[in-house]
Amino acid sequence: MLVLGTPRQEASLQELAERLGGRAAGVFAQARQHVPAAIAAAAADRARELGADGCVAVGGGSSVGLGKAVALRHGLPVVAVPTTYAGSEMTPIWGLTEDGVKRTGRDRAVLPRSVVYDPELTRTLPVGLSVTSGLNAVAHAVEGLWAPDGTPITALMAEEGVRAMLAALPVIVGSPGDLDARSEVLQGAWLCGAVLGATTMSLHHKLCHVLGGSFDLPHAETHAVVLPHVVAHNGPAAPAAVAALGRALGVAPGPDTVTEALAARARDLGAPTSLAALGMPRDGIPTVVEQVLAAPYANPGPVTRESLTALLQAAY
């Protein structure tokens, strides 16, 4: 197995490879957010050179995404060991970024064969990243609630995933070493990720993929900033989703109350609240609008140039 992760993890990846002994073919510690195509190709080449028969992806979405890229190219099975809370290990969705454009797709071949959840591995995850990766997972569940192919089962999973995540994250903010809270957040991540894996992505993910691919914005933080604005946009056309979110958040159902509750939770948890704070240039808004409008996708509410521009200006 080829052990995958980021440069910052290299020492721990080497330790894992040593523990795996003869089961480890080597280590590739170059994972980056948004999975640059060149790095994905280098990892796939390294797996082939070493004769690896699979990958162990340790870390967050960058590491898991790299494992998926290798699986997409060579069909190698992936074992995911997530150390953040976004939940991408539960989805068959892959992404590759090249020349400022992020391409995504869905292929069962990239879905990890096994996932190892261990709250001890997340105990030292910084509070800020715990929060933003958790809100990233919440965004997965929200999109599943208004997806055209959602079911009563995915709706129940989404509602419980949001509830669990937003109940436990404040505990982690106050007590980062609380293993019970980190266990509950991992359960929320699993639920939210599984929902995204079973349903169709809509406006929120399209926006975040374009923003990340075009401007190299931090992935989880971008989800945290954009989510309340997409809920405000889609809420009037998705009453069942809004009702479920109201129950999960413990607020009265309604697009305005749910939107404000989501925004307030993000603020209270210390998450970033604007695209400007993430480094996006204001003059990049038209670029995002054009890219989002260029590819059709399912969405409960109509998406126009004017509504997209207004949404992005509010998020900015």
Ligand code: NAD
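Computed from a prediction, not measured in an experiment: that's the story for all the values here. Numbering follows the first chain given and starts at 1. Here, rigid core means the biggest group of C-alpha atoms that superpose within 1.5 Å across both forms. First, how it differs from the form predicted together with this ligand.
- Once the rigid core is overlaid between the two forms, residue 150 does not reach a Cα shift of 2 Å, moving by less than that.
- After superposition on the rigid core, the Cα of residue 215 moves by 2 Å or more between the two forms.
- After superposition on the rigid core, the Cα of residue 305 moves by 2 Å or more between the two forms.
Return the structure block for the form predicted together with this ligand; the form predicted on its own was the one displayed.
Keep in mind that what follows is only the chain, not its partners or any molecules around it.
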């Protein structure tokens, strides 16, 4: 197996390779956010050269995404060992970025064959990244709640995922080494990731994709900022989702109460709360509006130029 991960986690990748002994073909520690195509090609070549019969991807969405890219090219199976809460390990969704454009697709071949969830491995995840990758997971569950192909099972998983995540993240902020809280958040991440893998995403993901691609904004932070604004926008057209979120958050089931509760939780967790703080230029709003309106996607309610502009101005 070829052990994959980011440069920052190289020491733990080497340690895993040592423990795997003769089963490890090598270590490739060059994973980066959004899976640059050149790095994916280099990892796939390395796997071929070393005669690897699979990959072990250790880390967050960037590492798992690299494993998926190798699977896409050579059909090698991936074992995922997630160390953030992004949830990519539970989805057949791959992404590749070339010349500043990120392509994504779905392919069963990239879905990891096995996932090893070990909360010990998330203890070193800094509080800020714990919070933003956790809120990224919450965004997957929220969109799963109003997805056109959601089912009663995915709705239950999404509600419990949001509840677990938002119940235990505050504990981690105060006590990053708390293994019980890390376990509960990881369980929430698993549920939210499985919802992402099983349903079609809507306006929130479309917006974050365009924002990230156009201004190189950080992935998880962008999700954290945008989510309450999309809930405010879509909530009136998605009463069942709002009711589930009300139960998960322990507040009355209305679009306003749920939006305010989500925003307050994010604020209390210390997550970024504006696109301005992430480095987006204010004059970029019309470009985003045009790009989002140009491509069709599923959404529970209508999206107009005016409503989208207002949403982005509020998030800015």
